[in-house]
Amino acid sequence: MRTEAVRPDGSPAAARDADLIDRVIQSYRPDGPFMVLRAKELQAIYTQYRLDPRMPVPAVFAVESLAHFLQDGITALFRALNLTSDSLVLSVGEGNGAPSRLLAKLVGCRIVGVDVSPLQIANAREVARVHGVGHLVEYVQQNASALDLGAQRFDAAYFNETMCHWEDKLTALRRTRAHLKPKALLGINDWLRGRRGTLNDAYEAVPAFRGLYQPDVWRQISLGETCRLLEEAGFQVLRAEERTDLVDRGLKRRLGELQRLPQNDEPVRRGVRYYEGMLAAHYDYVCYGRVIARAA
(Lines of atoms letter the chains of each structure in order from A and count residues from 1; the text may use other names and numbers.)
(Lines give C-alpha, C1' and ligand atoms only; values in the text may rest on other atoms or scores of the structure.)
Protein backbone atom coordinates (compact mmCIF):
# COMPACT_ATOMS: atom_id res chain seq x y z
CA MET A 1 0.00 0.00 0.00
CA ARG A 2 1.32 3.46 -0.95
CA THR A 3 1.86 5.79 2.01
CA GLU A 4 1.78 9.53 1.35
CA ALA A 5 4.50 11.64 2.90
CA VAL A 6 3.31 14.17 5.46
CA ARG A 7 4.60 17.40 6.92
CA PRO A 8 5.33 17.68 10.65
CA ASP A 9 1.92 19.34 11.07
CA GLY A 10 0.25 16.30 9.50
CA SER A 11 -0.76 17.83 6.14
CA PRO A 12 0.17 15.95 2.95
CA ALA A 13 3.52 16.88 1.42
CA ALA A 14 1.86 16.85 -2.00
CA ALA A 15 -0.52 19.59 -0.86
CA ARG A 16 2.40 21.64 0.37
CA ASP A 17 4.10 21.31 -3.02
CA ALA A 18 0.88 22.28 -4.81
CA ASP A 19 0.51 25.38 -2.64
CA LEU A 20 4.10 26.39 -3.36
CA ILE A 21 3.64 25.89 -7.10
CA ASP A 22 0.55 28.09 -7.07
CA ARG A 23 2.43 30.90 -5.30
CA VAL A 24 5.33 30.63 -7.75
CA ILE A 25 2.96 30.79 -10.73
CA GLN A 26 1.25 33.83 -9.23
CA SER A 27 4.63 35.55 -8.76
CA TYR A 28 5.65 35.18 -12.41
CA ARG A 29 2.79 36.60 -14.42
CA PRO A 30 2.22 39.81 -16.42
CA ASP A 31 -0.01 41.31 -13.73
CA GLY A 32 2.03 39.91 -10.84
CA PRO A 33 4.76 41.47 -8.71
CA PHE A 34 7.64 40.13 -10.84
CA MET A 35 7.86 41.85 -14.23
CA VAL A 36 6.90 39.39 -16.98
CA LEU A 37 6.65 41.09 -20.38
CA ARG A 38 4.54 39.51 -23.12
CA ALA A 39 5.52 39.27 -26.79
CA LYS A 40 3.61 42.41 -27.82
CA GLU A 41 5.18 44.46 -25.00
CA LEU A 42 8.65 43.17 -25.79
CA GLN A 43 8.23 43.93 -29.49
CA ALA A 44 7.30 47.52 -28.62
CA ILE A 45 10.47 47.91 -26.55
CA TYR A 46 12.62 46.38 -29.28
CA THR A 47 11.16 48.88 -31.75
CA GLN A 48 11.58 51.83 -29.38
CA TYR A 49 15.26 51.10 -28.78
CA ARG A 50 15.98 49.77 -32.29
CA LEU A 51 16.90 46.29 -31.12
CA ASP A 52 16.79 43.20 -33.30
CA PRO A 53 15.49 40.34 -31.10
CA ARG A 54 17.05 37.79 -33.46
CA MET A 55 20.51 38.89 -32.35
CA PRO A 56 22.24 37.38 -29.26
CA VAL A 57 23.23 40.75 -27.80
CA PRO A 58 23.12 41.66 -24.09
CA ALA A 59 20.70 44.55 -24.66
CA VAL A 60 18.03 42.18 -26.01
CA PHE A 61 18.53 39.73 -23.16
CA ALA A 62 18.42 42.53 -20.57
CA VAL A 63 15.05 43.68 -21.90
CA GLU A 64 13.41 40.25 -21.80
CA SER A 65 14.97 38.79 -18.65
CA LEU A 66 15.66 39.74 -15.05
CA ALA A 67 18.08 36.81 -14.66
CA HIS A 68 20.54 37.79 -11.96
CA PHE A 69 23.51 36.08 -13.61
CA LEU A 70 22.89 38.35 -16.63
CA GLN A 71 23.81 37.24 -20.13
CA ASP A 72 27.51 36.78 -19.35
CA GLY A 73 26.76 34.42 -16.47
CA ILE A 74 24.36 32.34 -18.53
CA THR A 75 26.64 32.08 -21.57
CA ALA A 76 29.43 30.97 -19.22
CA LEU A 77 27.14 28.18 -18.02
CA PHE A 78 26.47 27.16 -21.61
CA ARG A 79 30.19 27.11 -22.45
CA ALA A 80 30.82 24.74 -19.57
CA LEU A 81 28.41 22.22 -21.13
CA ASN A 82 30.47 21.83 -24.34
CA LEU A 83 27.43 22.20 -26.58
CA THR A 84 27.33 22.03 -30.38
CA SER A 85 24.64 22.62 -32.97
CA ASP A 86 23.90 18.88 -32.85
CA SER A 87 23.19 18.88 -29.10
CA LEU A 88 19.75 18.17 -27.64
CA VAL A 89 19.51 20.15 -24.39
CA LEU A 90 17.06 19.98 -21.50
CA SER A 91 16.22 23.06 -19.43
CA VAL A 92 14.17 22.46 -16.28
CA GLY A 93 12.49 25.45 -14.66
CA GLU A 94 12.73 27.45 -17.86
CA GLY A 95 10.64 30.42 -16.77
CA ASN A 96 9.90 32.85 -19.60
CA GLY A 97 12.23 31.00 -21.98
CA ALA A 98 14.93 33.67 -22.25
CA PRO A 99 17.88 31.28 -21.60
CA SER A 100 16.72 28.77 -24.23
CA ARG A 101 16.21 31.51 -26.81
CA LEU A 102 19.70 32.84 -26.13
CA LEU A 103 21.20 29.35 -26.40
CA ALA A 104 19.39 28.70 -29.67
CA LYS A 105 20.82 31.91 -31.14
CA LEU A 106 24.34 31.34 -29.82
CA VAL A 107 24.77 27.64 -30.64
CA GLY A 108 21.91 26.66 -32.93
CA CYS A 109 21.10 23.51 -30.96
CA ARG A 110 17.66 22.19 -30.05
CA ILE A 111 16.29 22.78 -26.55
CA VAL A 112 13.34 21.42 -24.60
CA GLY A 113 12.38 23.88 -21.87
CA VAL A 114 10.20 22.64 -19.01
CA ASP A 115 8.30 24.92 -16.65
CA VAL A 116 5.40 24.45 -14.24
CA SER A 117 3.59 27.66 -15.23
CA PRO A 118 1.18 27.54 -18.19
CA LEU A 119 1.44 31.34 -18.43
CA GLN A 120 5.21 31.24 -18.78
CA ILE A 121 5.07 28.41 -21.32
CA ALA A 122 2.52 30.21 -23.50
CA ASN A 123 4.51 33.44 -23.38
CA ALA A 124 7.79 31.64 -24.14
CA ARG A 125 6.34 30.11 -27.29
CA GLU A 126 5.14 33.49 -28.57
CA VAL A 127 8.43 35.25 -27.84
CA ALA A 128 10.44 32.43 -29.47
CA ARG A 129 8.68 33.24 -32.74
CA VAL A 130 9.57 36.93 -32.37
CA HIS A 131 13.21 35.93 -31.82
CA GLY A 132 13.22 33.67 -34.88
CA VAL A 133 14.06 30.50 -32.93
CA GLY A 134 10.65 28.84 -32.72
CA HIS A 135 11.96 25.94 -34.80
CA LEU A 136 14.70 25.18 -32.26
CA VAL A 137 12.90 25.44 -28.93
CA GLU A 138 10.08 23.37 -27.50
CA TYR A 139 8.35 24.21 -24.23
CA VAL A 140 6.62 21.66 -22.01
CA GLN A 141 4.50 22.34 -18.93
CA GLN A 142 5.53 20.00 -16.10
CA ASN A 143 6.61 20.15 -12.48
CA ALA A 144 10.33 19.42 -12.04
CA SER A 145 9.70 16.71 -9.45
CA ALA A 146 7.25 14.96 -11.82
CA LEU A 147 9.40 15.31 -14.94
CA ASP A 148 8.46 12.71 -17.56
CA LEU A 149 9.48 13.22 -21.18
CA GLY A 150 9.10 9.62 -22.22
CA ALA A 151 12.03 8.03 -24.00
CA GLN A 152 13.83 11.31 -24.76
CA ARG A 153 17.49 11.36 -23.70
CA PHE A 154 19.50 14.57 -23.71
CA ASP A 155 23.13 15.44 -24.37
CA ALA A 156 23.14 18.06 -21.60
CA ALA A 157 20.85 19.89 -19.18
CA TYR A 158 20.80 23.13 -17.23
CA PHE A 159 18.85 24.79 -14.44
CA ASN A 160 19.06 28.58 -14.41
CA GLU A 161 17.93 30.31 -11.20
CA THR A 162 15.14 27.83 -10.51
CA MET A 163 16.14 25.12 -7.99
CA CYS A 164 15.67 27.73 -5.27
CA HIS A 165 11.90 27.32 -5.79
CA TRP A 166 11.75 23.50 -5.76
CA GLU A 167 10.26 21.68 -2.79
CA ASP A 168 11.55 18.19 -3.65
CA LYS A 169 14.95 18.86 -5.19
CA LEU A 170 16.23 15.29 -4.90
CA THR A 171 13.34 13.81 -6.89
CA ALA A 172 13.70 16.52 -9.55
CA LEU A 173 17.42 15.77 -9.85
CA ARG A 174 16.79 12.04 -10.13
CA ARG A 175 14.18 12.56 -12.83
CA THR A 176 16.54 14.87 -14.72
CA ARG A 177 19.32 12.27 -14.42
CA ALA A 178 17.02 9.62 -15.89
CA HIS A 179 16.60 11.75 -19.04
CA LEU A 180 20.32 12.29 -19.62
CA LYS A 181 22.68 10.21 -21.72
CA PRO A 182 25.61 8.60 -19.89
CA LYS A 183 28.32 11.18 -19.04
CA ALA A 184 26.03 14.07 -20.01
CA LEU A 185 26.78 17.38 -18.28
CA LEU A 186 24.41 19.34 -16.03
CA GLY A 187 24.98 23.03 -15.35
CA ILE A 188 23.30 24.95 -12.53
CA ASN A 189 23.13 28.66 -11.77
CA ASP A 190 21.16 29.09 -8.57
CA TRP A 191 20.15 31.36 -5.72
CA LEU A 192 21.53 30.08 -2.41
CA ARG A 193 20.67 30.61 1.24
CA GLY A 194 22.19 33.78 2.69
CA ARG A 195 24.04 34.38 5.95
CA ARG A 196 20.86 35.15 7.91
CA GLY A 197 18.36 32.97 6.09
CA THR A 198 16.40 32.80 2.85
CA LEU A 199 14.35 35.30 0.92
CA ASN A 200 11.33 34.12 2.89
CA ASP A 201 12.97 35.88 5.84
CA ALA A 202 13.80 38.94 3.71
CA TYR A 203 10.10 39.40 3.00
CA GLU A 204 9.74 40.71 6.57
CA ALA A 205 13.28 41.92 7.28
CA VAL A 206 14.00 43.95 4.11
CA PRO A 207 11.27 46.50 3.28
CA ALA A 208 12.66 47.13 -0.22
CA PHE A 209 12.27 43.43 -1.05
CA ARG A 210 8.71 43.14 0.21
CA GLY A 211 6.16 42.76 -2.58
CA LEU A 212 8.57 41.66 -5.32
CA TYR A 213 7.29 38.08 -5.09
CA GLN A 214 4.52 36.13 -3.43
CA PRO A 215 5.42 35.22 0.18
CA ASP A 216 7.04 31.87 0.95
CA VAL A 217 8.17 30.84 -2.54
CA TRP A 218 11.82 30.21 -1.64
CA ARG A 219 13.52 26.90 -0.87
CA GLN A 220 17.15 28.02 -1.00
CA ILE A 221 19.93 25.73 0.20
CA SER A 222 23.71 26.10 0.44
CA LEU A 223 26.25 25.29 -2.26
CA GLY A 224 27.44 22.30 -0.25
CA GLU A 225 23.89 20.98 0.14
CA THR A 226 23.37 21.33 -3.61
CA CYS A 227 26.46 19.22 -4.27
CA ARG A 228 25.37 16.54 -1.80
CA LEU A 229 21.96 16.26 -3.45
CA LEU A 230 23.56 15.96 -6.88
CA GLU A 231 25.76 13.11 -5.71
CA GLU A 232 22.81 11.34 -4.10
CA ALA A 233 20.86 11.69 -7.37
CA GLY A 234 23.58 10.02 -9.43
CA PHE A 235 25.82 12.90 -10.53
CA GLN A 236 29.53 13.51 -10.12
CA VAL A 237 30.22 17.13 -9.16
CA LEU A 238 33.01 18.49 -11.33
CA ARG A 239 33.17 21.97 -9.84
CA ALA A 240 31.18 24.24 -7.52
CA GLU A 241 31.75 27.99 -7.50
CA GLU A 242 30.56 30.81 -5.24
CA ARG A 243 29.42 33.66 -7.52
CA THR A 244 27.79 36.16 -5.13
CA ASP A 245 30.34 38.96 -5.50
CA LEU A 246 30.23 38.74 -9.28
CA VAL A 247 26.41 38.76 -9.39
CA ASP A 248 26.27 41.64 -6.92
CA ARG A 249 28.55 43.78 -9.07
CA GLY A 250 26.60 42.90 -12.20
CA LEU A 251 23.23 43.83 -10.72
CA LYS A 252 24.59 47.12 -9.36
CA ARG A 253 25.82 47.93 -12.86
CA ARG A 254 22.46 46.98 -14.34
CA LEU A 255 20.62 49.15 -11.78
CA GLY A 256 22.81 52.09 -12.71
CA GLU A 257 21.97 51.61 -16.39
CA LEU A 258 18.24 51.62 -15.65
CA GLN A 259 18.49 54.67 -13.40
CA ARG A 260 19.95 56.63 -16.30
CA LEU A 261 16.93 55.89 -18.50
CA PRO A 262 13.70 58.00 -18.48
CA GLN A 263 11.79 57.10 -15.32
CA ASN A 264 8.39 57.77 -16.91
CA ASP A 265 8.71 54.36 -18.60
CA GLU A 266 6.82 51.74 -16.55
CA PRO A 267 9.15 48.77 -17.28
CA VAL A 268 12.13 50.96 -16.34
CA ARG A 269 10.52 52.03 -13.05
CA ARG A 270 9.62 48.42 -12.19
CA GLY A 271 13.12 47.27 -13.09
CA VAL A 272 14.71 49.89 -10.83
CA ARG A 273 12.47 48.90 -7.92
CA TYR A 274 13.19 45.22 -8.51
CA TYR A 275 16.98 45.54 -8.54
CA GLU A 276 16.96 47.89 -5.53
CA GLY A 277 14.96 45.32 -3.56
CA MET A 278 17.11 42.37 -4.59
CA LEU A 279 20.39 44.15 -3.90
CA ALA A 280 19.14 45.06 -0.41
CA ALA A 281 18.74 41.32 0.27
CA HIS A 282 22.14 40.23 -1.07
CA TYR A 283 24.50 38.29 1.19
CA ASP A 284 22.16 38.19 4.20
CA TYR A 285 19.22 36.51 2.46
CA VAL A 286 20.46 35.41 -0.95
CA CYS A 287 23.80 34.28 -2.31
CA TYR A 288 24.64 32.74 -5.70
CA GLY A 289 26.48 29.69 -6.94
CA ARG A 290 27.30 27.65 -10.02
CA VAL A 291 27.72 23.89 -10.20
CA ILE A 292 28.84 21.73 -13.12
CA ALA A 293 28.17 18.01 -12.73
CA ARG A 294 28.29 14.87 -14.86
CA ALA A 295 25.76 12.07 -15.02
CA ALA A 296 27.55 9.14 -13.39
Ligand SMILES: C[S@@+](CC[C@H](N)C(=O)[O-])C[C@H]1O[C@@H](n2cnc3c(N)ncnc32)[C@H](O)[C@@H]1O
The other form holds:
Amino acid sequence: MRTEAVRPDGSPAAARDADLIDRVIQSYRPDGPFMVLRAKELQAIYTQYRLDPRMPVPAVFAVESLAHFLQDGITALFRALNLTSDSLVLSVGEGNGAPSRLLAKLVGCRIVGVDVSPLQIANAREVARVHGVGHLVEYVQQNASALDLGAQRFDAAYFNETMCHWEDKLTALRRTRAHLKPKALLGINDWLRGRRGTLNDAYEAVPAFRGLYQPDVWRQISLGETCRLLEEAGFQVLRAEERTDLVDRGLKRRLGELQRLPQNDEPVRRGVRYYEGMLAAHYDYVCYGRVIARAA
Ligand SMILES: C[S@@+](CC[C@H](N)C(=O)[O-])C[C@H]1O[C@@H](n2cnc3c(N)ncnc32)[C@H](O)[C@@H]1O
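Alternate state requested, the form predicted in complex with the ligand (shown: the form predicted on its own):
Below, the chain from earlier opens the complete complex, with every other chain and molecule after it.
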Protein backbone atom coordinates (compact mmCIF):
# COMPACT_ATOMS: atom_id res chain seq x y z
CA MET A 1 0.00 0.00 0.00
CA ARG A 2 1.42 3.39 -1.00
CA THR A 3 0.74 6.45 1.09
CA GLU A 4 2.00 9.99 0.86
CA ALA A 5 2.73 12.58 3.49
CA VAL A 6 0.02 15.22 3.42
CA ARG A 7 2.53 18.12 3.37
CA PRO A 8 4.77 17.18 0.42
CA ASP A 9 6.76 20.46 0.40
CA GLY A 10 6.84 23.73 2.27
CA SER A 11 5.28 25.93 -0.45
CA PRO A 12 2.23 28.09 0.39
CA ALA A 13 0.14 26.18 -2.20
CA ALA A 14 1.07 22.84 -0.61
CA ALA A 15 0.27 24.20 2.87
CA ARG A 16 -3.13 25.46 1.62
CA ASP A 17 -3.86 22.08 0.07
CA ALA A 18 -2.78 20.26 3.25
CA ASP A 19 -5.12 22.43 5.38
CA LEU A 20 -7.98 21.76 2.98
CA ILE A 21 -7.25 18.02 3.08
CA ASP A 22 -7.36 18.05 6.89
CA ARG A 23 -10.83 19.64 6.80
CA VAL A 24 -12.01 17.25 4.06
CA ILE A 25 -10.90 14.25 6.13
CA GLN A 26 -12.76 15.67 9.13
CA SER A 27 -15.88 16.09 6.98
CA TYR A 28 -16.20 12.38 6.16
CA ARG A 29 -16.02 10.59 9.50
CA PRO A 30 -18.23 7.85 10.94
CA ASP A 31 -19.03 10.22 13.84
CA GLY A 32 -19.18 13.35 11.66
CA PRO A 33 -22.25 15.32 10.65
CA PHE A 34 -22.04 13.80 7.14
CA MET A 35 -23.21 10.21 7.59
CA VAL A 36 -20.43 7.64 6.97
CA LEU A 37 -21.82 4.26 8.02
CA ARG A 38 -19.41 1.51 9.10
CA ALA A 39 -19.70 -2.10 7.88
CA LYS A 40 -21.46 -3.27 11.05
CA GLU A 41 -24.06 -0.46 10.89
CA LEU A 42 -24.72 -1.15 7.20
CA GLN A 43 -25.07 -4.85 7.86
CA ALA A 44 -27.67 -4.14 10.57
CA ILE A 45 -29.73 -1.99 8.18
CA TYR A 46 -29.54 -4.59 5.40
CA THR A 47 -30.77 -7.22 7.86
CA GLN A 48 -33.56 -4.94 9.17
CA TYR A 49 -34.89 -4.28 5.65
CA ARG A 50 -34.10 -7.80 4.36
CA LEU A 51 -31.72 -6.55 1.69
CA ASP A 52 -28.95 -8.62 0.14
CA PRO A 53 -25.89 -6.31 -0.13
CA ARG A 54 -24.44 -8.43 -2.95
CA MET A 55 -27.25 -7.26 -5.27
CA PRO A 56 -26.72 -4.18 -7.50
CA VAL A 57 -30.14 -2.70 -6.68
CA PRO A 58 -31.09 0.90 -5.77
CA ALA A 59 -32.43 -0.09 -2.33
CA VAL A 60 -28.99 -1.42 -1.32
CA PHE A 61 -27.14 1.54 -2.86
CA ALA A 62 -29.41 4.04 -1.10
CA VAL A 63 -28.39 2.60 2.26
CA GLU A 64 -24.63 2.67 1.67
CA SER A 65 -24.34 5.97 -0.25
CA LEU A 66 -25.37 9.62 -0.04
CA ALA A 67 -24.15 10.19 -3.62
CA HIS A 68 -26.37 12.87 -5.15
CA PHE A 69 -26.41 11.32 -8.62
CA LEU A 70 -28.03 8.22 -7.03
CA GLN A 71 -27.59 4.77 -8.51
CA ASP A 72 -29.13 5.76 -11.87
CA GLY A 73 -26.78 8.70 -12.41
CA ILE A 74 -23.74 6.66 -11.50
CA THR A 75 -24.78 3.72 -13.68
CA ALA A 76 -25.21 6.16 -16.58
CA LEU A 77 -21.64 7.38 -16.00
CA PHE A 78 -20.35 3.80 -16.05
CA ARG A 79 -22.30 3.00 -19.23
CA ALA A 80 -20.52 5.86 -21.01
CA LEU A 81 -17.14 4.26 -20.25
CA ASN A 82 -17.72 1.08 -22.34
CA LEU A 83 -16.41 -1.24 -19.64
CA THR A 84 -16.14 -5.03 -19.72
CA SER A 85 -15.21 -7.58 -17.07
CA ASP A 86 -11.60 -7.35 -18.36
CA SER A 87 -11.35 -3.61 -17.68
CA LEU A 88 -9.05 -2.18 -15.03
CA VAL A 89 -10.67 1.01 -13.74
CA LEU A 90 -9.24 3.86 -11.66
CA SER A 91 -11.52 5.73 -9.25
CA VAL A 92 -10.06 8.88 -7.69
CA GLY A 93 -11.86 10.30 -4.65
CA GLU A 94 -13.17 6.83 -3.88
CA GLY A 95 -14.80 7.76 -0.58
CA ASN A 96 -16.50 4.85 1.18
CA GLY A 97 -16.43 3.02 -2.16
CA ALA A 98 -20.14 2.63 -2.95
CA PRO A 99 -19.92 3.46 -6.71
CA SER A 100 -16.98 1.06 -7.23
CA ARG A 101 -18.81 -1.71 -5.38
CA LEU A 102 -21.80 -1.14 -7.65
CA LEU A 103 -19.52 -1.25 -10.71
CA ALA A 104 -17.86 -4.46 -9.53
CA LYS A 105 -21.31 -6.06 -9.12
CA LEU A 106 -22.67 -4.79 -12.45
CA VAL A 107 -19.66 -5.43 -14.70
CA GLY A 108 -17.32 -7.71 -12.73
CA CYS A 109 -14.25 -5.59 -13.56
CA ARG A 110 -11.36 -4.70 -11.22
CA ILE A 111 -11.12 -1.25 -9.69
CA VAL A 112 -8.38 0.65 -7.88
CA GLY A 113 -9.91 3.28 -5.59
CA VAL A 114 -7.76 6.20 -4.44
CA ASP A 115 -8.77 8.53 -1.63
CA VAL A 116 -6.86 10.98 0.55
CA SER A 117 -8.76 9.95 3.69
CA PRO A 118 -7.42 6.95 5.64
CA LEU A 119 -10.83 6.65 7.33
CA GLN A 120 -12.69 6.37 4.06
CA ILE A 121 -10.18 3.84 2.71
CA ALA A 122 -10.41 1.65 5.83
CA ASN A 123 -14.20 1.79 5.69
CA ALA A 124 -14.33 0.99 1.96
CA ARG A 125 -12.11 -2.05 2.47
CA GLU A 126 -14.32 -3.37 5.28
CA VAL A 127 -17.61 -2.73 3.44
CA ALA A 128 -16.36 -4.37 0.21
CA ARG A 129 -16.31 -7.70 2.04
CA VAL A 130 -19.94 -7.26 3.18
CA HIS A 131 -20.90 -6.71 -0.47
CA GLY A 132 -18.94 -9.75 -1.70
CA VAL A 133 -16.66 -7.73 -4.00
CA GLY A 134 -13.47 -7.64 -1.90
CA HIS A 135 -11.60 -9.62 -4.58
CA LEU A 136 -12.31 -6.96 -7.25
CA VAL A 137 -11.43 -3.74 -5.44
CA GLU A 138 -8.10 -2.41 -4.19
CA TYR A 139 -7.53 0.81 -2.25
CA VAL A 140 -4.71 3.33 -2.11
CA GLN A 141 -4.48 6.37 0.16
CA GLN A 142 -3.18 9.33 -1.85
CA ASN A 143 -3.97 12.92 -2.69
CA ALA A 144 -5.33 13.20 -6.25
CA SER A 145 -2.78 15.90 -7.06
CA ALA A 146 0.07 13.55 -6.04
CA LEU A 147 -1.40 10.45 -7.70
CA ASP A 148 1.35 7.91 -8.29
CA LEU A 149 0.47 4.29 -8.95
CA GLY A 150 3.80 3.41 -10.53
CA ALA A 151 3.64 1.62 -13.85
CA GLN A 152 -0.09 0.79 -13.59
CA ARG A 153 -2.10 1.83 -16.68
CA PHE A 154 -5.91 1.81 -16.66
CA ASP A 155 -8.56 1.15 -19.31
CA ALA A 156 -10.78 3.87 -17.87
CA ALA A 157 -11.15 6.21 -14.89
CA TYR A 158 -14.01 7.91 -13.12
CA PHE A 159 -14.44 10.62 -10.47
CA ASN A 160 -17.83 10.64 -8.78
CA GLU A 161 -18.66 13.79 -6.77
CA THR A 162 -15.13 14.48 -5.55
CA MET A 163 -13.34 16.93 -7.87
CA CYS A 164 -15.35 19.72 -6.24
CA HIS A 165 -12.98 19.35 -3.24
CA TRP A 166 -9.67 19.32 -5.13
CA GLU A 167 -7.36 22.34 -4.82
CA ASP A 168 -5.08 21.53 -7.75
CA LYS A 169 -7.36 19.95 -10.32
CA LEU A 170 -5.01 20.43 -13.27
CA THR A 171 -2.17 18.44 -11.67
CA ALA A 172 -4.63 15.72 -10.61
CA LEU A 173 -5.98 15.48 -14.16
CA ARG A 174 -2.46 15.32 -15.62
CA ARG A 175 -1.52 12.55 -13.22
CA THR A 176 -4.71 10.64 -14.03
CA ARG A 177 -3.99 11.07 -17.73
CA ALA A 178 -0.47 9.62 -17.22
CA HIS A 179 -2.01 6.48 -15.71
CA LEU A 180 -4.45 5.87 -18.56
CA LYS A 181 -3.88 3.77 -21.66
CA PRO A 182 -4.06 5.70 -24.96
CA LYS A 183 -7.68 6.60 -25.88
CA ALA A 184 -8.95 5.50 -22.45
CA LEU A 185 -12.14 7.22 -21.26
CA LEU A 186 -12.58 9.36 -18.15
CA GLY A 187 -16.06 10.00 -16.73
CA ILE A 188 -16.83 12.72 -14.19
CA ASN A 189 -20.01 13.38 -12.19
CA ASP A 190 -19.39 16.54 -10.23
CA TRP A 191 -20.82 19.28 -8.03
CA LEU A 192 -20.46 22.61 -9.85
CA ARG A 193 -20.50 26.24 -8.75
CA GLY A 194 -24.03 27.60 -8.28
CA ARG A 195 -25.60 30.88 -9.51
CA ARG A 196 -24.56 32.81 -6.39
CA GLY A 197 -21.36 31.03 -5.42
CA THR A 198 -20.06 27.80 -3.94
CA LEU A 199 -21.09 25.80 -0.90
CA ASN A 200 -18.47 27.77 1.08
CA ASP A 201 -20.87 30.71 0.66
CA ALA A 202 -23.85 28.52 1.58
CA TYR A 203 -22.19 27.91 4.92
CA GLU A 204 -23.19 31.47 5.82
CA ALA A 205 -26.22 31.98 3.61
CA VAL A 206 -28.16 28.71 4.09
CA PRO A 207 -28.71 27.77 7.76
CA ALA A 208 -29.95 24.25 6.88
CA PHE A 209 -26.67 23.54 5.09
CA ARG A 210 -24.37 24.79 7.87
CA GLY A 211 -22.82 21.99 9.89
CA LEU A 212 -23.20 19.26 7.26
CA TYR A 213 -19.51 19.61 6.35
CA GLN A 214 -16.47 21.41 7.73
CA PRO A 215 -16.21 25.05 6.56
CA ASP A 216 -14.27 25.92 3.41
CA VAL A 217 -13.98 22.44 1.89
CA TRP A 218 -15.45 23.36 -1.50
CA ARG A 219 -13.55 24.14 -4.70
CA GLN A 220 -16.44 23.91 -7.19
CA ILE A 221 -15.95 25.23 -10.70
CA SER A 222 -18.25 25.49 -13.74
CA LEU A 223 -18.83 22.89 -16.44
CA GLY A 224 -16.91 25.09 -18.92
CA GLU A 225 -13.93 25.41 -16.57
CA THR A 226 -13.93 21.63 -16.06
CA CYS A 227 -13.77 21.12 -19.83
CA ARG A 228 -10.95 23.67 -20.21
CA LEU A 229 -8.88 21.95 -17.50
CA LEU A 230 -9.46 18.56 -19.13
CA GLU A 231 -8.24 19.86 -22.51
CA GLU A 232 -5.20 21.46 -20.85
CA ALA A 233 -4.38 18.15 -19.15
CA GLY A 234 -4.39 16.24 -22.44
CA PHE A 235 -7.99 15.02 -22.71
CA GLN A 236 -10.47 15.47 -25.53
CA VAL A 237 -13.92 16.32 -24.16
CA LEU A 238 -16.58 14.13 -25.81
CA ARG A 239 -19.66 15.23 -23.83
CA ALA A 240 -20.41 17.83 -21.18
CA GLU A 241 -23.92 17.83 -19.71
CA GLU A 242 -25.80 19.92 -17.14
CA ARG A 243 -27.52 17.58 -14.69
CA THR A 244 -28.87 19.93 -11.99
CA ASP A 245 -32.61 19.43 -12.63
CA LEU A 246 -32.23 15.67 -12.70
CA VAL A 247 -30.22 15.55 -9.46
CA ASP A 248 -32.63 17.98 -7.78
CA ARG A 249 -35.63 15.80 -8.66
CA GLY A 250 -33.79 12.65 -7.53
CA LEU A 251 -32.86 14.10 -4.13
CA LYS A 252 -36.41 15.39 -3.54
CA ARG A 253 -37.71 11.89 -4.25
CA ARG A 254 -35.10 10.39 -1.93
CA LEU A 255 -35.99 12.87 0.83
CA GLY A 256 -39.68 11.95 0.47
CA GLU A 257 -38.84 8.23 0.80
CA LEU A 258 -36.87 8.87 3.99
CA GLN A 259 -39.59 11.11 5.45
CA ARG A 260 -42.08 8.25 5.08
CA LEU A 261 -39.88 5.92 7.21
CA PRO A 262 -40.09 5.85 11.05
CA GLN A 263 -38.19 8.92 12.29
CA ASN A 264 -36.97 7.25 15.49
CA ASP A 265 -34.22 5.62 13.41
CA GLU A 266 -30.95 7.62 13.73
CA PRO A 267 -29.65 7.04 10.13
CA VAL A 268 -33.10 8.00 8.77
CA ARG A 269 -33.17 11.23 10.81
CA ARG A 270 -29.62 12.11 9.74
CA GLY A 271 -30.47 11.34 6.11
CA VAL A 272 -33.51 13.63 6.24
CA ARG A 273 -31.45 16.45 7.74
CA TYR A 274 -28.74 15.92 5.12
CA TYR A 275 -31.04 16.02 2.09
CA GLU A 276 -33.00 19.01 3.46
CA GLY A 277 -29.73 20.94 3.91
CA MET A 278 -28.40 20.06 0.47
CA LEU A 279 -31.68 20.78 -1.33
CA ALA A 280 -31.79 24.21 0.31
CA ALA A 281 -28.44 25.01 -1.35
CA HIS A 282 -29.36 23.68 -4.82
CA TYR A 283 -29.06 26.04 -7.81
CA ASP A 284 -27.71 29.04 -5.84
CA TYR A 285 -24.69 27.31 -4.31
CA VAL A 286 -24.40 23.97 -6.07
CA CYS A 287 -25.25 22.69 -9.55
CA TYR A 288 -24.34 19.36 -11.11
CA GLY A 289 -22.75 18.16 -14.32
CA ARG A 290 -21.28 15.20 -16.15
CA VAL A 291 -18.29 15.15 -18.50
CA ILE A 292 -16.98 12.30 -20.61
CA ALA A 293 -13.48 12.76 -22.00
CA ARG A 294 -10.88 10.68 -23.85
CA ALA A 295 -7.17 10.57 -23.15
CA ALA A 296 -5.77 12.21 -26.30
C1 LIG B 1 -18.50 13.19 -1.61
S2 LIG B 1 -17.24 12.00 -1.35
C3 LIG B 1 -17.47 11.01 -2.81
C4 LIG B 1 -16.95 9.65 -2.66
C5 LIG B 1 -17.25 8.65 -3.79
N6 LIG B 1 -16.65 9.02 -5.04
C7 LIG B 1 -18.73 8.47 -3.93
O8 LIG B 1 -19.31 8.89 -4.93
O9 LIG B 1 -19.34 7.88 -3.04
C10 LIG B 1 -15.75 12.90 -1.74
C11 LIG B 1 -14.47 12.10 -1.48
O12 LIG B 1 -13.38 12.77 -2.11
C13 LIG B 1 -12.23 12.60 -1.30
N14 LIG B 1 -11.25 13.64 -1.64
C15 LIG B 1 -11.38 14.97 -1.47
N16 LIG B 1 -10.28 15.62 -1.87
C17 LIG B 1 -9.42 14.66 -2.33
C18 LIG B 1 -8.12 14.71 -2.89
N19 LIG B 1 -7.48 15.85 -3.06
N20 LIG B 1 -7.55 13.54 -3.25
C21 LIG B 1 -8.20 12.35 -3.09
N22 LIG B 1 -9.44 12.26 -2.55
C23 LIG B 1 -10.05 13.39 -2.19
C24 LIG B 1 -12.78 12.73 0.11
O25 LIG B 1 -11.91 12.19 1.07
C26 LIG B 1 -14.09 11.99 0.01
O27 LIG B 1 -13.94 10.64 0.37
